[in-house]
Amino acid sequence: MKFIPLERSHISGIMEIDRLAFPEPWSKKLWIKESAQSLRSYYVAIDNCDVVGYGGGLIAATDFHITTIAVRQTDLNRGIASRILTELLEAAIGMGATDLTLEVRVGNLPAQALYRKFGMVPAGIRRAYYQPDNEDALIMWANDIDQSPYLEQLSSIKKTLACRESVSHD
């Protein structure tokens, strides 16, 4: 499998993702122009030629914004979503990253659970943040992603996903 970062050829896979992913998927259009901005990191998982998984977010000051991630309903549990957020990551402590911050659906447990695998700690609310449903968002953040504590949780994480996948290979 492939972190790399997205490319204009792979949005239709990125949107078919997204369709089952989430009630109000992006258009091509916002998934063209959020691709061709600066300040900006969209990374996409590629598995046989196929995307399997992305995310990507912006970073406004020194904080990074993750604003999307989704893995494909039939490869879950493979730690696609947490390689994917190791990648962004990275990037954004490159683009001069200090804090990460996002809005996850209070609802939705295993994403919140992996952001607190990646120090993210609860924040706030935002009342009836998504539509169509109304649905609250719980927003989380993680400071100091550039300091050594963070990076050293960071490399662990990266040091067990890659033994994690050197199992599954052989």
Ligand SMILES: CC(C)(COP(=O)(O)OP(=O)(O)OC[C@H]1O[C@@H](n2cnc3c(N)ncnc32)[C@H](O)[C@@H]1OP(=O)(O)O)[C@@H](O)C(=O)NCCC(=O)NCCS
Second form
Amino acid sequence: MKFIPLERSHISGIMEIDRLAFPEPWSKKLWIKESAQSLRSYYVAIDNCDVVGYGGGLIAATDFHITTIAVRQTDLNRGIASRILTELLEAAIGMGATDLTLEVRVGNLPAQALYRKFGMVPAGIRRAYYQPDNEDALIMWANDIDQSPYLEQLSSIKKTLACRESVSHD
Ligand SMILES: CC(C)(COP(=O)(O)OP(=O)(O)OC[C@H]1O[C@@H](n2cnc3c(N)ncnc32)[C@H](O)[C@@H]1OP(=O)(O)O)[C@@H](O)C(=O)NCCC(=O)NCCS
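Having gone through the form predicted alone, I am curious about the other one (the form predicted in complex with the named molecule); can you provide its structure?
Up next: the whole complex, starting with the chain shown before.
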């Protein structure tokens, strides 16, 4: 499996996953626009030429704001989202990000567990943020991601994922 920056040819594969993962998937127009914008970082996971996951976000001042992440339903719990996040964070830090934030549905416990693994903690609620069901958003942050001890935490996550990958190939 490889993890590479999003290219336009990945968009149809991304949209297939998006449609099943979210009630309001992004349009093709939005994906094309996002992937061409500056101060963005989007990565895809490719397995056997298929897109099996994607994620990304934008830099606002020194905050990296993750806007979306999802993995193909048949490939969940293989560490793919974690690998995508490590790529995204390294790219964001390279672009000058010092802090990391996102919104997540209050009921989306698997995603919250993923973000907690990356040192993110709840910092507030945006009421009725998600449509069409008016679900609240939990706002999460991780600070000083470009410094110790966060960088050590990131490299420890990477190491664990690399071991997991090599075991699954044995
Ligand atoms: C959230 C999502 C991206 C996680 O993808 P994934 O590739 O399965 O995640 P990983 O395998 O990297 O798991 C990372 C961590 O997330 C947590 N996690 C993942 N799935 C979980 C589940 N079903 N229940 C509880 N925790 C879970 C675990 O802490 C896991 O760490 P571990 O492997 O060390 O136990 C995936 O479930 C998804 O695509 N969901 C639909 C879209 C979505 O909700 N995106 C987030 C929007 S904010």
